[in-house]
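In the form predicted alone, a lone chain appears below as structure tokens.
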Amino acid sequence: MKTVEEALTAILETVTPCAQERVPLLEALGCVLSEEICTDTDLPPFTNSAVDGFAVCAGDTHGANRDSPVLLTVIGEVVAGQMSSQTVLPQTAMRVMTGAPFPTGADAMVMVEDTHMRDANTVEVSLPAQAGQHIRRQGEELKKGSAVLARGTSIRSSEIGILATVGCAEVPVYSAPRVAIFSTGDELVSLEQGATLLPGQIRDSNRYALASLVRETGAIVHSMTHILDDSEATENAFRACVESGAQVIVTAGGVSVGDRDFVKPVLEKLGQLEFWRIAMKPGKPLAFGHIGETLFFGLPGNPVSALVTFELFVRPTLRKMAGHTVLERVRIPVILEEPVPHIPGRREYVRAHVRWESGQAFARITGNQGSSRLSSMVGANALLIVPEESAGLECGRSAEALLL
């Protein structure tokens, strides 16, 4: 069996980013830039006021205070979106709104809170100004032609804002990978089939949970299909998926060694199986390979095993395909609030809830850790990592947690 690190390294070595495309600005949210973005103008594009107040010659305000304010003649007003043709001369001031172009002749802004209009044409300044204060100079943030965002940048709302600022209506990004999801098993009933369960049947949760995880990564759900435990049906379904453009196939179930487990043998028939067992719990029987150019992940059928192996292996793969450079979740040290039993041999990922108190993270497991108990994932915001050689973790000791 491969270790978790060996398996993930082997998988990621086969992965390259998807093709590039250009998308409308708002559709770029969550995507990754495939090209460097440069500004087509200075930022700010003109010198402007950082406050509402009065543009003045700083020297005119020396010695001003509340008891003895300086009196200046108001010669005009500048509002945002307009330019003034007037020049501020000594002993004069011009009212300027936040973001409005800063007038010539002046060298400082006085906030409106530090002034008082004596009459329609005279302002009292009660605080001395320093040259340059409250002024945003043209190009002080970025000069025209400067790089704004680097290739490989993940696009969040702040990046959307800066892209709009530099006039980027269409954004060059890596395409989102298209993922086909399969559940397997004669016992499964989809929600579309209705609420009634016959003896021996269970509802199909894996397809829906895995589809939501795919969407969380920013990837596209190419299709969601249930296939019965039948070799020919499995083969036909995989062939159709590859032919219709799926870049990744993710299955749940059918990868163990039972007489009705057809996923692994069909993968070996149609493509290449790279490995199918990992020294971890839950999730030992995980098959990875490819059918042509389509990557293939055969996840275990137990719901918790499917979700945990997706987190550890499929999610980083989809992120790399989408152009991300940070592929894995954040890991932090936590203090255990209860003991965590473990049998040495395989690394275990224990579902837990992490809370913060006084700057320290504390973790408590989410009940019974059976791999069929999907309820153990509900409320879990972390996976505690129990080392292979450990005979269990004691209450109060430190452990590593992968934050979900």
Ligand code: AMP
Given for the second form:
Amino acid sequence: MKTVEEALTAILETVTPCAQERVPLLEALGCVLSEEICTDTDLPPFTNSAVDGFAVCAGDTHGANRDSPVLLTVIGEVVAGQMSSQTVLPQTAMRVMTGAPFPTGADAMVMVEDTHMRDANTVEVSLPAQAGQHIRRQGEELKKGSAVLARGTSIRSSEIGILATVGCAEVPVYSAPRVAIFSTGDELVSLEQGATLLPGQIRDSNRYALASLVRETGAIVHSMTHILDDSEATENAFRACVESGAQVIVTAGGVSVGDRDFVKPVLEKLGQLEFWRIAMKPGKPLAFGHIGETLFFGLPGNPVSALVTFELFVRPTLRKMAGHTVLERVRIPVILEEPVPHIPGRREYVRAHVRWESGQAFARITGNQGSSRLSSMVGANALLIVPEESAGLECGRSAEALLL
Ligand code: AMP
Ligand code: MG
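Next block: the form predicted together with the ligand, after the form predicted alone:
Every component of the complex follows; first up is the chain already shown.
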């Protein structure tokens, strides 16, 4: 059996980023830049005012205070989006709005709060100005042609804003991987099949939960298929899905050693099985391999096991394929508010709720941890990591939590 780290390392070694493509700006959200982006203008593109106020010659304002303000003649106004043709000469001032071009002749902005209009053409300035104050100089943030975002940058809303600023309407990104999802089991009834369950049947939850995880990871759901516990049906389904261009296959269930578990033998027939057991709980049976170029994850069928193993192995894989360099979730130390039982042997991932109080994170587990109890994932925002050799973690001690 491989440890979690050994398994993840082995999986990620086989993974390379997807091809590159250009997508419209908003569709790049959540993607990773496949090329460096340079700015097509100076930033800011012109010198402008950082405040609403008056452009002045700073020298005119020396010694100004509330009791003896300096009087300047207002020669005009410039608003955002316009240019002024007038020059600010000594003893004059021009009204300038935030973001409006800073007029020639002046060398400082005085904030409107430090002024008072004595009459329509005269402004009182009650605070001396320093040359250069409240002015945003052309190119002070970035010079035209310089790099603004590096290749490999994850695109969040701030990066979308920068891409818009530099006029990048079509963004070069790594393509999102296409993932085919399969649920397996004669007992499963899909939502499309109707409302009633016959004796012995249960609803198929994994197909929908896994598809939502694929989407949440920024990947594409290539297909969602239910297969019966039948060798030929399983083989046909995997073949068709590889032929139609799925880059990753994720199955749930049928991966153990039962008589009706066909995932592993079919994978071995069509491709390669690299390994199929990991020393962890939940989720010991996990088959990893490939069929041709298509990566294959045979996750366990119990709903919690399927979701936890997706988190730990499939999500980092999909992120690497999408060009991300940070693949794993953040881990933080938490104080346990109740004991966490554990039998030494396998690494355990315990569903927990972490809250922050007085500069410290505290964790409680979310009830019964049976791997069929999907309700233990509801309300969980973290997985507590219980080390292999632990005989249980006491209340009040520190533990490692992986934030979901
Ligand atoms: P298996 O690994 O196929 O033996 O499945 C383990 C357990 O998970 C069984 O109790 C299955 O009924 C259940 N299970 C498997 N697939 C699903 C699914 N798609 N939705 C809900 N439960 C499932
Ligand atoms: Mg089954």
